[in-house]
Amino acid sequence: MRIASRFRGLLAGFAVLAASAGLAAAQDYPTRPITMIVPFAAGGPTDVIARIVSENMSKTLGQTIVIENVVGAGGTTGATRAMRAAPDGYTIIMGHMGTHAASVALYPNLAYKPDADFEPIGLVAGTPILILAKKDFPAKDLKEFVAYVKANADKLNLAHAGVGSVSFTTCLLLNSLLNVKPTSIPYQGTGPSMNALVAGQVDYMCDQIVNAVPQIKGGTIKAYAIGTAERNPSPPDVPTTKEAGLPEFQASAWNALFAPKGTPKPVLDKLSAALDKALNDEGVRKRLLDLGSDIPGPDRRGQAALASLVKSEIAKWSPIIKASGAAN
């Protein structure tokens, strides 16, 4: 009973000692660059957010966060890398609506699970939906770009970033809406399916705002209407779905900050901290404002509010993407 007893006390001594060390290593985090993950392509809407961010955020935490793009698997295979990696901090990700909310029903088989094997750092930015197409699409307005898409379906095509991306979930809920099934073409992101786009090698797509404002103001693509209840001042001439004759159509893509499960509490914080410093930062809100994103308020940033979002948002799109017939 003495031996069982002296194991028992030394298990506790070692179970406070690791608590201790794991404390003062949260302490003195970060010493060390950190790697945030961008599960797209350079370029695309979440490496731009991303990069903006985090540059701010490396000036807080003293030390470089160096952006690594994991492209793949509609996002998924980024994901799975950051769920994978030492719950110690040095390795977060940037995730978003695909990647962790409508990744849940296209991919039965999916790697993990949004809403439990991540550590939510917090909400960084809502980017709108436009629908969009080639410049030279036929269709002067959006009445006329559901006509003409209803009566040539089989012979338009249709880009995205990949399955379980942005472009491609919310795409798929305006396809659903005008009952049509055009050529679905894939690309590594939504930068290279916006070059597309650009180039007139595909006809048209559903893209986050933050991706596409510097071609609409450039006039290299169309923006038939955004998916939001009011317009959006950095395309101040483009119509709401509802004011366009499509009012069913409402989307709005988010971008998240989340760690592997396990990171312990005081790095979360510190990472929240330095994100809720860098969205009240004037230089990074004018950047990201001037590209049409949505800066949470303080109601909505922070950790428990981002771990609800998670959990409504795959709630919401599950039905949507599973009556498609999407699923992987």
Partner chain sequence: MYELFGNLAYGLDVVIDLVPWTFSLFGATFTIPVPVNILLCLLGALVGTLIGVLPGIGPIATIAMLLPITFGLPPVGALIMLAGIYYGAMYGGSTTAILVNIPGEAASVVTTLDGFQMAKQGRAGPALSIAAIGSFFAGCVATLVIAAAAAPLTSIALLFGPAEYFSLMVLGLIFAVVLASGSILKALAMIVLGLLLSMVGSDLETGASRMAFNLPELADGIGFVVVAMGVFGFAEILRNLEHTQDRTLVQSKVTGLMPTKKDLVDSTPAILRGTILGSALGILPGGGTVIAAFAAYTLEKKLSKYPKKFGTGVIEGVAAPESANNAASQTSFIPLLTLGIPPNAVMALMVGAMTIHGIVPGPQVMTKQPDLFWGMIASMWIGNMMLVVINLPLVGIWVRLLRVPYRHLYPMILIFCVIGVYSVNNSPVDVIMTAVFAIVGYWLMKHNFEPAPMLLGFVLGPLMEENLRRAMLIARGDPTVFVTRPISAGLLALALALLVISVLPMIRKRRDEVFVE
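Bear in mind that the values here come from a model prediction, so they are computed numbers and not experimental data. Positions refer to the first chain, counted from 1. First, how it differs from the form predicted in complex with the partner chain.
Neither of P120 and P235 shares a rigid part with the other in the motion between these two forms, based on the superposition that better accommodates each C-alpha.
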Contents of the next structure:
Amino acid sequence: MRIASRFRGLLAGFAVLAASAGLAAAQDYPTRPITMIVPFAAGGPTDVIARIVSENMSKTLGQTIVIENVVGAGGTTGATRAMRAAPDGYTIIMGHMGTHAASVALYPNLAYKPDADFEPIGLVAGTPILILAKKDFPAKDLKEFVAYVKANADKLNLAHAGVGSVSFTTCLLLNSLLNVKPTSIPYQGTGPSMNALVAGQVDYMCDQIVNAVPQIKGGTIKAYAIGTAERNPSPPDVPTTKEAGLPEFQASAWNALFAPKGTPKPVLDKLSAALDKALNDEGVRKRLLDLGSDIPGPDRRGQAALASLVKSEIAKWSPIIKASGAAN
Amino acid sequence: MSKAAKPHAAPPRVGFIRNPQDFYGGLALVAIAVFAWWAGSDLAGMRGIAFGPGTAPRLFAGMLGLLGAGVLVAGLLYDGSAVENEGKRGIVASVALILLFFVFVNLFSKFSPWPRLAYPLASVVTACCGIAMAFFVGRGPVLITAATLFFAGCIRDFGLIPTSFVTLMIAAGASREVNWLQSTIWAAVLTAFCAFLFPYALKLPLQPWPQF
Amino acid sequence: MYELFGNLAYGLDVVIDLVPWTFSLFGATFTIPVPVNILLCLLGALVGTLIGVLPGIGPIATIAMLLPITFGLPPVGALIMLAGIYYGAMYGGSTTAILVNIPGEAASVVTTLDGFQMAKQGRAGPALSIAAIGSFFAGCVATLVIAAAAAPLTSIALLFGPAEYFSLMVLGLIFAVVLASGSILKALAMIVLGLLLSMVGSDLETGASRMAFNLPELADGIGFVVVAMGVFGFAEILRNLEHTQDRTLVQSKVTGLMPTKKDLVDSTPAILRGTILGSALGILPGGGTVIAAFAAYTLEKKLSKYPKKFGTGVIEGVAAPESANNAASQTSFIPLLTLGIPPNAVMALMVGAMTIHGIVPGPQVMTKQPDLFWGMIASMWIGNMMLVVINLPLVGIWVRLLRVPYRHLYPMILIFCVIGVYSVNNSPVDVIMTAVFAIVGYWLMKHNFEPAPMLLGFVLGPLMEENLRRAMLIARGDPTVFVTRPISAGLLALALALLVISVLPMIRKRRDEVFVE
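Now that the form predicted on its own has been shown, please provide the structure of the form predicted in complex with the partner chain.
What follows is the entire complex, opening with the chain shown before.
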């Protein structure tokens, strides 16, 4: 009993200490290292972007940013952890199209609301989505591709990197635009699905530009269109969906920084400014562009723009995912 | 695996069971199979020719049930040795400790003033229960389990240094040859080494000190 | 042939690349050439070994941890260093398998079978040395294989579709039966238990949550590290705590560090066969490395004059899987180098590392960045040499570590294990699960069940189910694909033959026993 009460006293002491430290921290934030949760595995597209940007941001903020990869359940494990973290600016998360938009429809028991439980910091970078097919797919351009897929939908096999992955949700969009339901073959991640496409075991898929560019350049697969407003310098001859005749297919796997709900506004502003500075830095821009990333212009940056992006993306993906019956 | 020093001479026979190791082992496998079948019963099975999510789990649960029954029957037909009591007690006590931990986590998250600290509080209480149990059921498994649970519960909030030290001390008690002075020094040395290696040298996201 | 050596020489040139290093001393300026890349390779292999040898931290965790220290280096140097870290970590994982019965990753599960038994007999030194020598030989051969035939081998890998993978996994599970040393019935039960455990998590095709009880921590299934650490490492601690005198005995009889002449003679054919099997199977993405180690062990056991002794500390049982494992981890670079597609989690990390350094791996790396391509291949060879250079002297230190009184050794193993398990996903629940699997492993030991077949079933289960379902989807439900496709049919036939020759003697023996009674 005595031990228990002493223990409680000790805890209370710690709590007081922590609270007073917290108050001081709000003014001269940051005074200690910041943890950036990346809800995907080290080495993946989101992780690479997080590492590039955080390196520059930590220079601006004068504190190291430690990357913590919290993997699981399509990134929602990491997002849940970030949502529950103390809202002091020392835990932020590199959110993603999957964790902060598609998850709403994919996981009915989701522990958080992307638009209500987080404070937006700013959009970081997007990875454009390409429409890809195997090397000997009998279509010259996107128009022929659309016609062929519509005519032979029941014979075709579509590859994706697992339910809830970017390649899965974006191909749902493509299929719903074409009004087809091909057989979809699930793979464990983008590596194996790309392998199957190169080997010609499946017919087509949608995937992020980072994974596809080397294969397009090597001539092992075909790329029909890119789902962004403008062409991308990495594969310059791939037309946009608008040019190729399917303007409704707009898809980009965006990554954005968020903080837990209740993080003080001055802290958020400091983080937004540091992010903005990173995205203007020549070195950072070059490395992001090398990856084929799409860096947001000034109108798409900042907290307000991200807040509205999250709302519009939830509205965009939810009906498509619900219609496909993929929710678990 | 456990080639205990005892010879196989005349194992104690309980009625019709000739090899208790196999008999109870098989029985447990059958129980696991039944449990898995129940746990996967909500999953859709075959849809025409296509596999459903539930097909493979049910297939494997069924196979495990049959093989477990086979092992069980073998335990009735062939002679073998029994599991010594100390081992049995250790297993039962460790399982109880893990269940207690979850009970405490639930209690602390509902009925304590600091629901955020449910994990560390539960692990401290569980570790105390484990130490108490060790006096009755033998040290080995119970204290190793208690140490592991303590680490799991405390690492996020109490930081690496205090958590490692206490974990090491609880674990040290698991050996019959424990020498508390040596173990304390050794625990301090190892804690210092871990504190240097993981958060510093390897830059792992581990807090060295408590954080609330 | 000439071209091959030209390319290799070019690669070596990149690796040996001397960078003039200028420094001033006593007012005078000196410039000396420094082989930076070799030093980076050495440093990588050393750090990789030291981190990989911590129980609980396998190659993936090691590379993920050490990735940031390569950020400041030029791309070629960074990749050479990462490759060194990879080999070091792989070897470190085998070291823990031999010393403390904790496999660093799935492929070294087999090494625990005979390696740890050797350590218990005081022969940890020869086991570690033969692992280093076998790995070095296998690494040299595999490097040549990559340099000579990377491109044609890639097309073989592409022939493997879902049907072929399914048949390969069936074959792999049969290996698990063969490597069991006790009752075949119990080994089969363990494999199926492993398969069942691997079903926990979300279904790949529909995303439905399977046997996860709505716990978010189980949504992606149970981690390999958690199961391996619990069932092998922790359970071993629990067992040792009962038999204290057993342990002291081991410490007093530690014999020589180097393998004897007889050891070398015994293990030479095993190393050769392991190298060939490993080089071939490593090319296959997904599971190739694991199956290589198991296949090599099975082959040795089947060819051996004393198959019964496997599992009791036979040196071939260490030499073969270690060579196969290293050859396979080498040739598993092939899909990455020629196609730019990572075949496993470690290679995915390497891709991440490349992209961070601004290199986009792909089919054009060989032509557009020959310095990188051939430099990496040459560095593989140098890296393997570094491993021998580093590890043969380290063997003495590791063996001395075993002389630490056990009451001090096991808390150390325990704390590294829990920190390692925790840091994989930064998840406390993983640590709790390890405690659960420790009890499971202890229980299995007490009931004479072998954990290795269970772990193999656990690793191969998802691969088998997914490929079966993929094959059926692509074939629109026609099960004959498995026998009409030649590679798949061949693998299934091999699996059937292997099952028959391992089960028949056992049935005959049982029948004899029944008749005797």
